[in-house]
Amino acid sequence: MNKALMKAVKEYLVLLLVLGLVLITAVIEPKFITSGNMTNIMRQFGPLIMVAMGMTFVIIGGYIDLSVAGIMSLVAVVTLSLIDPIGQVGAIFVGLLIGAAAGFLNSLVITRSGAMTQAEGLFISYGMSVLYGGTALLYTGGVTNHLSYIESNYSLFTLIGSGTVGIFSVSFIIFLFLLLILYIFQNFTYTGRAICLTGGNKTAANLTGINVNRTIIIIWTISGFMAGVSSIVLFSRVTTASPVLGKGFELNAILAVVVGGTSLKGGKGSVARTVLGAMLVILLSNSMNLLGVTVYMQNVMKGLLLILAIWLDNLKGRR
């Protein structure tokens, strides 16, 4: 009974660490569970999990992406910018576009160099994100754009960013929506399962008949057009484009992946479990902000978070 309890209660840590969190956050402040923060919360679920979510086949894959970064600053300056000429719809079906675009060229440039390490994969994707960062600077002069100065209807860009739809706020709701999308391609096609034997041992995956090649382009595709859908969501609620607008975003959903169980050896994820471990970061942090905590020390307890997440996930390949 009790190994069964304890194998329940590692299976199902993240879940009893957020519902703790919660719990002891609204006895200590009962603003925590008010209507007004709880859809202040479910407006930030979306570009965090956003990202975290596409980066979760990243690291199943065997590699971590650090290029999300630079590629949410490239798609808010130039989505935004794109809004007057062609409109609200063009201008978010570009910026999805050129998400997509630059995951691609990420996998591109990671199979072409033969670069079949997570090291190797990390300087690389890193390099890229200063690429697109460095072009969304130069895109823009180094200035910061906002939706006010849009001269045509921006209509669109402020239902994803504050609209609601009943008590769920529409960024909550497109987050449902990739979520099923993602979590049926993981589960229930071929390519979802081949990313885990990638991860795992490419040169195995490749013996099986996998096209290893194949599968690192989707999943760095993937990784690149979520970080879109989270560029749009979140200048959408800002308001603001600015050229260093996905800043800090690559190492909060790094720590969500890991948090949520996949393993940073690869092989081994889910990214419904990524939820899991972003809604502990965004909660984490929101419950910090309500008791006054500076951020400084908010930043000491993510890293601390990182840090004991990476060792529990070595305990558990040694064993």
Contents of the next structure:
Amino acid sequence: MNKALMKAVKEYLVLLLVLGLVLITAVIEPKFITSGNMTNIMRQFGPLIMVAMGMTFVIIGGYIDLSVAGIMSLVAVVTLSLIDPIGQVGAIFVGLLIGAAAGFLNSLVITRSGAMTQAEGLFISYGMSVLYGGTALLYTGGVTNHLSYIESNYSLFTLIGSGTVGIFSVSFIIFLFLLLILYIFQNFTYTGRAICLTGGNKTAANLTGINVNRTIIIIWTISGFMAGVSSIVLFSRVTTASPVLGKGFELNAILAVVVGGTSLKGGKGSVARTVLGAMLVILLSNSMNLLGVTVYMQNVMKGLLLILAIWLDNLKGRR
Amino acid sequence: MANKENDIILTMTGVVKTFPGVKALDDVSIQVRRGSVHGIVGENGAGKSTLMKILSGVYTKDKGTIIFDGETIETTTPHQAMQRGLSIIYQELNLVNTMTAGENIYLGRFSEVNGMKGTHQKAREALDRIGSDIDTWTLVQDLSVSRKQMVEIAKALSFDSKLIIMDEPSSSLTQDEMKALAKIINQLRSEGISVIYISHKLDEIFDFCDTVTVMRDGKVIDTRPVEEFTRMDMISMMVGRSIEKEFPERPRKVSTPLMEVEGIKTKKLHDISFTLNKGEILGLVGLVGAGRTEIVRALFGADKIKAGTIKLDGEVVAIRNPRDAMKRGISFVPEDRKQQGLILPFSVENNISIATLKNLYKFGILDKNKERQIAEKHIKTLKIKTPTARTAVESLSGGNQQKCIIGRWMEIQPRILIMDEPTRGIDVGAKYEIYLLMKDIVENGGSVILISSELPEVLNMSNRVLTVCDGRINGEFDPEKASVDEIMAKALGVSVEGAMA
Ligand SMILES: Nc1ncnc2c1ncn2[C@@H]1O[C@H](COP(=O)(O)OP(=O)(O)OP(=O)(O)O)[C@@H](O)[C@H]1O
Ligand SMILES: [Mg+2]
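Moving from the form predicted on its own to the form predicted in complex with its partner chain:
Whole complex next, starting from this chain.
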């Protein structure tokens, strides 16, 4: 009985934390539950959760993707610059393609170079992030561009950035749509299972007929693509495409995934739980903002949260 | 002297341990005399390792008393157990791969031996004592499985222990290492140190042990001095029914070629050529590291082939990766189940379904009922001991984990089944069932390639035996006609005359 309770607490700790946080903040600071703040939270939620969902697959597959920051920056500046020459639909299409292609390139470097351990993957993705981010800076000469300078029609971006359908923001609907697809992909398809098995034991997966290289290519490409989507949603909202737009997103995404209960050891995890993790991360910064906690202190808290999540994950494995 | 003989080092009484869904130990009592070698035998999942892990503090008992060296022990941690004078060699290796052999032996005790220099000095002595020439500066990850096991043994001996537990220490030792282990055990006995020895190899039990306890289903069936057991007694006590023989009839001989291998070269292999016939069991014999595993890995597409061809039914086929091999009906039970076979955090059913996973998707969606049915089928036919199909495979006993891997490959109904040390860590009853499975496959027109370090197994099961030495095939024998000495001499790479002398 006691053991079962302990297990439930460990399993749902994140959810409990989210609820507790909401309650405490709502009591101390009534501004928290105003509709203005709720909209605010929903908006912040969009870009983070999208990167984090992609990241979930990479982490389940046994890797960590630091390149999402660079990909986000690159996609934003290129997409914005293409609206005038090729129109807004074309620009979005090319932007998403660049995201996916960048992720694909990461996986090629990993599989071709044979540097297939988690640590090697981590550093390769870090290198790629610097490369993509650097390209973004080169491309723009370091200048931040604004949507409002665009001469042709950019209504689509306005819609993505600040449109609503009923009480939901458009970005939230995009999120729900992607969640549904990724959830089905992860839980019901062959490739979804293959990703988990590869993350669980690459050697054994290969020796039982799973195409490990293909799986690795798929997870990184998903992550790159999701970083691209996130980038477009984010710069549509802030209406500017800075060449350092993605900075910090990689760590927040990893935090969301791990807090959600996906193990850094690989093999196990779920996109649905990453949503909870991302919610906690956003609520945490939002309530700390409202409570007047400094940014420095917020970083300390985030660091602690990451350590706590990894610790808990290790406790789960024990008997 | 007589007094000393009666001196008891360990008494466990009424020990009970339950895991979710299994009663692993049910009222177990056992007594070990000082300076004796006490064997424990029993089927896979009988509870042997669990009993030892309770002693060493990895698990806590639910009930029962333990008296060690005159002291009643309620709870203990692995560290405390060591300090009391109890050390253990676990069934699953527990070394830090990225550290050197020497550091592993004195892990966590560097200060006791004066830092790094002392560590390597002392580790050298520990290894010398067991007659091993492993360099203390080699990283553990670069050692073969058998050498890793020797490092574990050296480590366990480096504590001043009163009782040393060895849980299947010999499952992958070479013959020479085995001899060294025998010497060590005799020496320990003469020093008055007790040993608990767990093994599925009954020869060793009869060679080493003074007293033997037989366990079944978490209970002690009997404890007797070893002289009072016959081999067949012991086996029937373990499996709970009588068994007449250890090997089934050898399958009949056939000679239509199924697979022809010509001039295969890889990093470690030179010019490998042989033919595998339809309906035949082909044994590969050689020392650990001779290249047996490399040969079958090349056939399965796990290692890159640099030159040479493989023909199936007379046609040249390209096998670039395991998937190509599986498409042709080749399957492979690897030697290291934890690293190469199982996906540990996953359930029994996930691990069994994996080789045929693709066929379980209908319109892109997994048919989970079918997955369950497949798993249940193999759990039943192979008698895999597990609470449910959904149990994590890592909580199964070693032998039952191996059965999961075999079940996985039976599901693809292989034409060629490659088995690399398939019976390592498997109990006698289950071994017999695996032999029957092999026979079943060949009688239905398939073929088996068998690698085993247990000579009796290869010699009794195979239709033909190839010896492998230094990355080459250097001999072919008919196991019904050739003598063991002849075959071993070839495998060792010495001429027959030399071996006889
Ligand atoms: N950590 C665990 N969690 C759940 N069940 C376990 C755990 N460890 C062991 N068991 C179960 O307890 C039983 C006894 O296992 P144990 O490992 O002691 O067997 P064993 O006699 O050592 O077998 P083998 O010869 O295969 O090594 C098995 O049914 C096993 O599935
Ligand atoms: Mg065991």
